[in-house]
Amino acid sequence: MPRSPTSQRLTDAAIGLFNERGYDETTVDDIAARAGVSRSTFFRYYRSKEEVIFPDHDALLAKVEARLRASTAGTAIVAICDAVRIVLAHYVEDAEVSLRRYRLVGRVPALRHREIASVARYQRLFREYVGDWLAGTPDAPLRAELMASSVVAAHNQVLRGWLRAGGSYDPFEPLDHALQYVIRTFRHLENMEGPREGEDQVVVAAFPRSASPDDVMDAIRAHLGSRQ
């Protein structure tokens, strides 16, 4: 969803603009005579001047939501690392700008508010679709809110890495390892309909690499006998 060249030049006038003058003492006004538009022009892009910085969370949400509607009970996890991977490609495709507004945002109150409101909209996506997906199953409005809370803090957490280090490498190896947390928290998901009857369960086993082939079959032989 890349900026259209009049969104880009509103964008680098309202960053411009709030470093040099502050945020506060800058106004829409001044926004759009800096970017060559005129006011009207701005408002067709953007709400208010704290939204000329910030993604176009609409679209990105509709793009995210799209990818958990494919999903069904059974391919919840993969459909939810995918959508945290669109959040994180938006980003790292604007990287330029998204360094600028990090910068901007640590140093203006209102932007933290609005940053804050924004993340709190993708949580509610998620939680509502895992929701969804565990219907019926016990506990399922915790389950939801925890798991949603879990994506939205890895993703979180590395791209505030990948901030601070000035976007200097591919934050999507250090995204898979943690998200690698939440699925092993969260990996039951995958089963959350249960097996039907006269239908064998199926069983998830997880080993270090170092395991050898005979630890690993001594194990899964152990869990299984543990479960006749």
Second form
Protein chains: 2
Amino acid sequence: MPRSPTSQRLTDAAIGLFNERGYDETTVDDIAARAGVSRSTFFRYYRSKEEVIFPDHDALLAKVEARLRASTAGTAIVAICDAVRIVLAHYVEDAEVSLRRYRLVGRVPALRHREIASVARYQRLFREYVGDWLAGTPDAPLRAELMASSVVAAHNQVLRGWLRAGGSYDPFEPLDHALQYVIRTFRHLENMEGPREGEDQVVVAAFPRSASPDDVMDAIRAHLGSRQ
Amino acid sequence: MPRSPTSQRLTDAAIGLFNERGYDETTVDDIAARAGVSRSTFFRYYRSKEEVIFPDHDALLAKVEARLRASTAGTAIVAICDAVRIVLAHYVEDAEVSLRRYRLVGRVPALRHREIASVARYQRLFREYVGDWLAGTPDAPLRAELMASSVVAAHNQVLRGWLRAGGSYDPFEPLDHALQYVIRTFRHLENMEGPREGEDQVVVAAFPRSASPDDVMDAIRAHLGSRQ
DNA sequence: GAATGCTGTGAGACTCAGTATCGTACGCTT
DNA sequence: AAGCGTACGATACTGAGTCTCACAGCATTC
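Switch from the form predicted alone, shown above, to the form predicted in complex with the DNA and output its structure.
All chains and molecules follow, beginning with the one already shown.
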């Protein structure tokens, strides 16, 4: 959904002013004036001065939640690893804005707090999802917390690296690498019980050590494709 | 480090008023009046209205940092597991205040954000410590981030449980149990070499029958990551 | 016993974020 | 053209946080 032109002008004005003279030195009046609207209008579009820097965060969270709900992944950890990709994708999507925001957030404690708080919402979402999934198994809340925090941490680590490098490469490979770490780490925690239904389909495949991930993927894709 | 009587009266007045009529409904003037001092004096002791709820947080962080510096633990993960005990100990020390604050924080978003932000500082401290420790080893930043976030997550999970239960038991046993989990989990991470040369790489995956080929592919891709 | 300097406090003015209310201009339907 | 809803601007208000200044208490020093 394309944001309204007014809201777009407001964020542009805000980011511009924040970079020119700093966050604290910029008043909401300044932003509204540059955007050519009144102060009232600013607060109609954004509930606070901070929010102008983090628009569509709620929407993103909702998207992640939807993906999680629709997930048919085999394990909880894979489901949330999959979902966290959406978050990274969102940052990559308009890298320009992400980078400017990153530099800003690094300098302004209030914004940093805001960002941390929003990250905590993802973590909470993941925690609840995994908690439901594992319900009944031993130490479910603890394992849920650990898995959620690890996936979020992996994402953040990759994102930070990418932002620090000025968004100069494709961050999904490092993300996969990091999530791979997490999944392997938690596999022994997750599979304490066997598959939940007796009717699972099982894939067993053996490859030479020299096979690259792509080789593996191709072979499995070919196999799955034949069974549709 | 006994806090000054004025500062003590201020926090008492604040917590009392917050509980009686709510956080937003209490002004700094109200707090100052009940404590028998002026508004100016309030802001001399606390930089903000939020801070009155989280006194000595900086001191605690410093204590944790000192413990970390003095640590002689054999591995980074054990060192930060050890350090995080100080944090729990601080909450347990005056359980009364911790519990009242917990109930308050649960109801007031502004305070929740504040708390989350302060937790993030521990995590950052741990991350940097582990990062230094692991410097030079493969994926050091990633593993540092994961270890730090896991230890913090374990602590938070135990703390939340203890607070929800009204502080009715000794939380150090569950903490040890949780940290044991973390340590055991990350031992796996240390031994993460791939299959040995000459042996096949084997993929075994189980999926619900409802899983589409794409689901299977996604899951396997996630497991394989970008490992070459 | 004054003069001096330091420290903690109160008073008041000021800026700005955020909320609430009201009037009004514009576009749309019938 | 009349009616109607929506978006906007204007204005006033509350309260957090900052800053400056004045003053009282209390020591030291000559």
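Definition used throughout: the rigid core is the maximal C-alpha set that superposes within 1.5 Å between two forms. Residue numbers count along the first chain shown, from 1. Here the structure is a predicted model, which means the values were calculated and not measured.
Subject >> Threshold 2 Å Cα movement between the two forms at Ser168, rigid core reference >> reply: No; Ser168 is a residue whose C-alpha shifts by less than 2 Å between the two forms when the cores are overlaid.
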